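As a starting point, one isolated chain is supplied in structure tokens, in the form predicted together with the named molecule.
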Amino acid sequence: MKNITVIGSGTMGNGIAHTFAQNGFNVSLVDISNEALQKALQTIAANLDRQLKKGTIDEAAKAATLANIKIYTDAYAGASDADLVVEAATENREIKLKLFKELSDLCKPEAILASNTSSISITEIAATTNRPDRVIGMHFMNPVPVMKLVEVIRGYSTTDEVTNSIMELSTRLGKSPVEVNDYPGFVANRILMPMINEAIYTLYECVAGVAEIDAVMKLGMAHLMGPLQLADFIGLDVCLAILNVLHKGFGNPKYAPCPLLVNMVMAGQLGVKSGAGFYQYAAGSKDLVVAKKFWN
């Protein structure tokens, strides 16, 4: 595998492109928004500068990584030569089903089509394509260049050959892949999202404030980040979309999203990417400024 196409250049897409490019792959980064692509290139350059400062890469590696990435707004130009496509577009079932149908028509027959979806069924995505046996979940964690885990999700029809090749590829990227089966939320989000939702309910029911809830989980459970701050980093719209998939997929009310989360998403308070969520952020920065007050 040499040519990798990443579809979607948002929070995850830019990190996935960065990681493949840094490991010597030719990366085509595709987005419907040219603005998102430009922002992604800036983010990748800034993150490479951070690695440079830390001494984990040198100037030559930074230049080589950037040279390995080409950007496209036209999926055909970006994906027709791909050996592997990693889709990281918006977490929306209709968008992904449409994208995979188009990708299966325009990619080489031997190309593997992977999705970075947090929760949408790989089996359902695969069924829209002409190669369900070559469709798989490749679920990277945020921030991609730093986090070790890749949750590798086998759809109902995914072959051993494709699964083994994605496990090996993830290892070549310096990641630690873990193979799981395709049920709503897979493993990571089936466990993480109910915890985040419960933290939001704890706030909604005035049991404690934002900073207090996060402090309990950081100090008491040795979590590096509290669940509300983590929700801001993931994106509250993404959290809501995943909870809706769990709720619908299992038909169990325990996954129903907290009404406060629903309200915040409707109000456009999406966390770091919108500048405000459970915390307020300085413009264009991930640096946490202040925990918001939800009640007196």
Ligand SMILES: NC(=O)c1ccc[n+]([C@@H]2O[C@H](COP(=O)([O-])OP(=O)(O)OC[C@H]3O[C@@H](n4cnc5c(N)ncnc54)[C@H](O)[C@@H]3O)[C@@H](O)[C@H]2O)c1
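Right, the form predicted together with the named molecule is done; let's see the coordinates for the form predicted on its own.
Nothing else is written out below except the one chain.
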């Protein structure tokens, strides 16, 4: 595999494009908005500058990485020659199903189609395509250039050949791939989201405040980031979407999203991306300030 197409230029998409390009792959980054694509290139350049300051890359590596990325607003132009397509669109079931149906017609027959979904069924996605045996999940972690894990999810029809190919490819990227089967939430979010949801319930039920809940998990359980801060970082809308997938997929009330989370998402308080969630995010500030009084 040499030609990689990444669909979606948001946080995950530009991170995936950055990672492949830095490892010498030809990357086509596709989005419906040229403005979003330009913003993605600026983000990649800024992240490369951080690596440059840390001494992990040199100027030549930065220039080569950027040169390996081409941007497209036309999906056919960006994906028709791809050996692998990695979809990193918004975590919305209908959008992903429609996109994979289109990709299966656009891409050459031997191309592998991968989704970066954090919870949506790979088997269901694959069923919309003309190549379910060549559809797989590649769930990268944020920030993609830094985090080592790639959760490799094989759908019901995914072949051993495709799975092994993606496992080897992930290793070539300097990642540590872990193979899992296709059930709601896979492994990462099946374990992580109930913890975040329980932390939100702990706040909702006035057991403790935002900073106190996060402090307990950081100081007592050696987590680098408390669950409420992590929820802000992931995006409260994404957390809610994943919990809804778990709740529907398993039919178990233990996955029901906390009403506080539902209300915050309806109010547009999504975390870092909106400037406020459980914490307030002021431009340029590194201090964590609780967004409001959540409990008495």
